[in-house]
Amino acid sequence: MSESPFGDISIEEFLRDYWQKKPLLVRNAFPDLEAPVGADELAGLSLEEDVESRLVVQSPDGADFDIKHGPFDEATFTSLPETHWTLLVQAVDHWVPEASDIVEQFRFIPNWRFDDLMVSFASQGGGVGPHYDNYDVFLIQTQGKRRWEVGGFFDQNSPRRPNTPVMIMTEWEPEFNWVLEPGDMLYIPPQVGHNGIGESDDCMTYSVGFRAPSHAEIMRSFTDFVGEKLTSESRYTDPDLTLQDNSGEITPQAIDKVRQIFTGYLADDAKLGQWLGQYVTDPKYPDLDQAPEEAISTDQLRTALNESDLYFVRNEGARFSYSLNTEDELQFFADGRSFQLSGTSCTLAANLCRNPAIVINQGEWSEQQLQLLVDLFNQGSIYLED
């Protein structure tokens, strides 16, 4: 069992009593945390073309909001007001290897639920207003102070302030009011309202977010996945058709036949499992090319292993998961691609999912194991570390 980041509350208790149920404040959850990204580094990331970033500036009275999307330039930051602004940078774990160490503290949640590590830096009074999210988030204060107003469940029908670039709730009466200091952590379930306000000029918060695909996304993705594999001869059939009193009627029998088309594909565990694995491990930024400059072959990898041990590291933005078929067979998913594995390759795949880095020792490795490592390296899912 992993060590609990919730103080006296075990991970099992947290999942049972708090996960997707109610907020939890944990004082001094990470007392010795050394934040790998400071204010200057965060601003530097927001200047990069491939990095997703936002800058929210609000008036001191909270009446007006202005949101800009990066990449920014240095002039952007020199022109900022002294107070009431926030810089937010998504997927910092993709760009800063050391930031992945924070994500590893939350591996008691399935890999495929993890979204990214967002980092925000706020001046005094900076924030984005009272709002809710459709995902779970752990908010870790790394420097300065931030006040959090928390409470109430909201949805798409909740009143929102019009003409603002972010979804700000208008009927806002928080149940809790907490000031977080470095090392403190706050868990917020989906749809719970929250409002973070900078209480110092150096307020930095790390947000570890966990995604939950909507039913609409799931339905569209699965039907697209199935549809791409069907031929034009896969059609509705009714060889048992009988005479109807009115040809305009869509009969219960016809509706049931259409239902059977859907349930037939849903009942195919192999097809459903393959779709789910590929869907949930699809990269957050699929257009970002992570492939190495030079691909390698299994012969090259085997030769290198004869000379020394190799230290492979999971790419910081990679998504790995697997599903068991039998005791000696599994389907491994990496960045939207699936691999059918057996024997000792299953252990290798499970270790790649569990550990951010893995040492491949000298010795006998099966062709399937070597091919898996080569494929993962060539698609940029893992890389070699000295």
Ligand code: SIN
Given for the second form:
Amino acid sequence: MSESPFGDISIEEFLRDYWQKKPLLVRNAFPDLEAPVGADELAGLSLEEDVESRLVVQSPDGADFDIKHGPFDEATFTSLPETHWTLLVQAVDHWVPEASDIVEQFRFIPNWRFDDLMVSFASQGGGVGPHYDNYDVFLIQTQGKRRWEVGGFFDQNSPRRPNTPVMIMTEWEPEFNWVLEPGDMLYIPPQVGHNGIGESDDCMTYSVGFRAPSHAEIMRSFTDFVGEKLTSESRYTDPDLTLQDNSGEITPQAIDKVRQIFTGYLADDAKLGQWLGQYVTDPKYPDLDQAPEEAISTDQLRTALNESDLYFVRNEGARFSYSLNTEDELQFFADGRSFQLSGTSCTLAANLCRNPAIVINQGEWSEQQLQLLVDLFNQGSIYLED
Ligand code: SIN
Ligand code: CO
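Could I see the form predicted in complex with ligand SIN next, after the form predicted alone?
After this comes the whole thing, all chains and molecules, with the earlier chain placed first.
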């Protein structure tokens, strides 16, 4: 297990006592952190078509909030006020390979729970206002200072200010008031209220964000997955029907038969596992075409591997996970696609999940491994580097 970023608290203790339970402030969690993205690069990213970004500008007294969504243009930044604004850019780890190194520090949480690395820049007084998220987040201060007010659990019914474009909790009484300096980290569990306010004119915060599918998403996605493969002949049947007193009654027996339809599909471990793996590795931005300009064949890869070792890098936006079927067989999931693997290919898949980059040595591969690498390369989940 990797070294704990929680100081005296071990990763096991963090998971037991804090994860999804209560906030944790860690002073100097990343003392040597060199932030790979500064304010100018962040603004540059927000000009790009494919990059998801927001600009939140407050009124001079900080009370009212306005939100604009990117992509922005240069003029947007030249016309900003001196204070009380913040730029937030999602999925910076997808676009800046060095930024994904920070994410690697959090691999003690399963890959499939990770969402993205968001980076924000705030001017003096800037922030998005008091709110809660439905996700766990680690907020790392990389530059400047930020005051965090933290505390209380909130939900959909908690009072919030009407008619504002961002969520602003009213009746907000934070339990903690912490000023974070570069290297400090704050963990916020889902639904815990928080409000970050820039306390310098160069405040940068890196948010390592996790995700958890809602019950609504789980139910819809699984039933779609099952439903798509069923024929119209798979239907409710009742050859055991008996005469009812009142034909208007939907009997407990009928309800039970419907329940059995659901539980029948749910009891199929392979089906449930395959759906979950594909669902949670679906790309964050499915419309982005990641495929290489030229696809490769297994013959080409074999020839290349006869000549030299090859260095494969996991695409920064790629989502890889696996579930074990037996000791020697697993289902590997990459960006929404599943691969049934056995033997040495299982080791390859496990390595791809664990490491951002791997070296494939000359002659150390099977046909199945070769096919897996070609498929992953051609769908843009991995790329080759010198
Ligand atoms: C930030 O402004 O960097 C974090 C926003 C949030 O609290 O979700
Ligand atoms: Co938040």
